[in-house]
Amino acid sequence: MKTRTNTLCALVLGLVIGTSTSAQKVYVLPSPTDANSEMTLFIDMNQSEDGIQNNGLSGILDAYPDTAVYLWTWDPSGPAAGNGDWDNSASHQELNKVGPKLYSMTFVPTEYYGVDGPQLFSRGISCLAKLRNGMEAEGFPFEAKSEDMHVDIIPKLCDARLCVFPELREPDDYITITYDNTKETLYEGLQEMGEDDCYIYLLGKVDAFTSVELSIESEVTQNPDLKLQSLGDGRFRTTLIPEDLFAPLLAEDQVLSEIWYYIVREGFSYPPGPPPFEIISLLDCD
């Protein structure tokens, strides 16, 4: 395994230990987290300290505990529906009060932020809590907001029909794709595969206008590099290094940004329309 993968594992372990041993101003549940399932973000204003960044929300809430509080967030991106304006937060950004000075919001991260899993896991969530109007409140010395807060998001191990590991990956990393045929409910013609039946179509994307394919769909089952290894019990797996696999098809200055793929079985054809692509995003950390 590459050095960067070992470093990632050490980082994740450290995050788990740190999260479990100290009180957090902001945290998420469940953790580890599935980027495509509901997650709840908690902001604990009991852990906030006024005056760190011209912030005074904690003192305001001590005086007015029933005041509505709003989420303002910018990483892994701004929310897809927007934060609103600093002096007039969007109504959908209002947090739920779940305890004294403890607030929450539940959402699907990839939908709420409009990002993919790798971007969520690589950047984490940066946010703060504020009143609808985040300017200075009358009678209080600071702005009606918390200090900036950040929480790293730990990826959950996948148990779905298709799983990709690791969650964070670059074009020259080893990437493993696991397909659980026992969870194949989308296409009857793909069910009950034999040990030698499972193949994968792979398309490398450089940008929105440039892509390369290893084999056209009708020839995928003749390419041994595209055959998935049977693990038994209906599970199949392949491991690849995208940069190496697609190198003969790329120009020297081209770098892969995504891998698009779907499962192929000899004799099976998908219904008319666009193929059911799954997308693997690749990080460019240079």
Second form
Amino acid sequence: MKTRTNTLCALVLGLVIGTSTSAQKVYVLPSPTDANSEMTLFIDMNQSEDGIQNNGLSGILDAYPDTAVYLWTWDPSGPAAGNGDWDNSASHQELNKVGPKLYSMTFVPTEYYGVDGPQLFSRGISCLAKLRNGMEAEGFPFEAKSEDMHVDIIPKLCDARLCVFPELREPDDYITITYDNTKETLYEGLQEMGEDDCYIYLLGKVDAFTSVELSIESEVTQNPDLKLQSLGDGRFRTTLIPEDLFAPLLAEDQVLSEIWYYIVREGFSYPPGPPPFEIISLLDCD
Amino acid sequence: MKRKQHAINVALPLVLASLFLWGCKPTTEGEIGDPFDKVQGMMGTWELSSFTQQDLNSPVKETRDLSAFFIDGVSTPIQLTFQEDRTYNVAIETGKNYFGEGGTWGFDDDLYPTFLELYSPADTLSYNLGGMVREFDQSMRIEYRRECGNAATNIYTFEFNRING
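Alright, leaving the form predicted alone aside, put up the form predicted in complex with the partner chain.
Every chain and every other molecule in the complex is listed next, the one we just looked at coming first.
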């Protein structure tokens, strides 16, 4: 119900912005955006211009305003569930009509695209709108699609239980992990930590099959490198350079692609099953 | 005809006012002098006073102070010494070394420098200068701007104080 209300609010806000202040062909709300929360992508076909890239959707929508319109997207990647075919878009790609020639789709970007936050923020979203069949429509001179559109996605400042700084990072960058213990609702045994209680388990992933750990979980609290510094008010922080920290454990040709981590407290054990890993992806810029 | 006369009535006072103001402009006397010698400005020893990391993808371009990794109050912070013969030395007791083992140095352009270039046997490093450094300036800023593909990611800023020169 809450999700539906949020979506409705986003749609209303989108309508207001779309009809009054914004002249963008494509935009997202909310912006700044949390990569792991719902966002709504709007395509304003009122701003589209036919004939730029053999595109004629705007003219078709003027003649047939109630025709179903579909999203076709390729950045930050194709949708995890696919776009469908050019002459037969997948049904899940149908956009909602939220105003005259204004369309939207609501999704969690990391789930919809199957990418992580850094990939989303570094690439933005590239897309176009089209009819189910994007080929030239009878009686119209161009293809039944809009021109290519792009929107940069601005990351939201983190206020979550775990935050990572900076948004985009390489293995040799300084990376800061901040843990807000006051937002710990999942595990009672981790709540109300003392200043010296907070540690982190770190696993460096080279690829899907190769990983190295700095300390096994039962020895984490004996490793001072894995202790988070108390900032007061229940917040803890550590800063590290993954490449340097894991260097003694890596072969010369091995490069870290991800850091997997979770919070550790002496005397506390997670329930049986895989530990609740958080993942920091590292850019490969070579 | 009436319109033409109106245009003249508007334009003429503006032209006369411009000429009047131009006439008031003082003539420049004396010589401007030579531009500051940026190579001379770099000479001497510089000690690190702060180190920050800026996230270029944060909505507010958030900056974190990471000076504690280089300045611990016990060890001498990293020092760079630039000599007139275009050699440079690095003295580092704590923190990651971003400046190589020492070697030769230069600018991309001695008159209008943008980059400081450091050549050592193992590496060639090129960093943005945070501003022009003149002989009487007591601080210097060096920026290490990181990019990945077309995406700018972080700026590491090193602030130095001149300790002799």
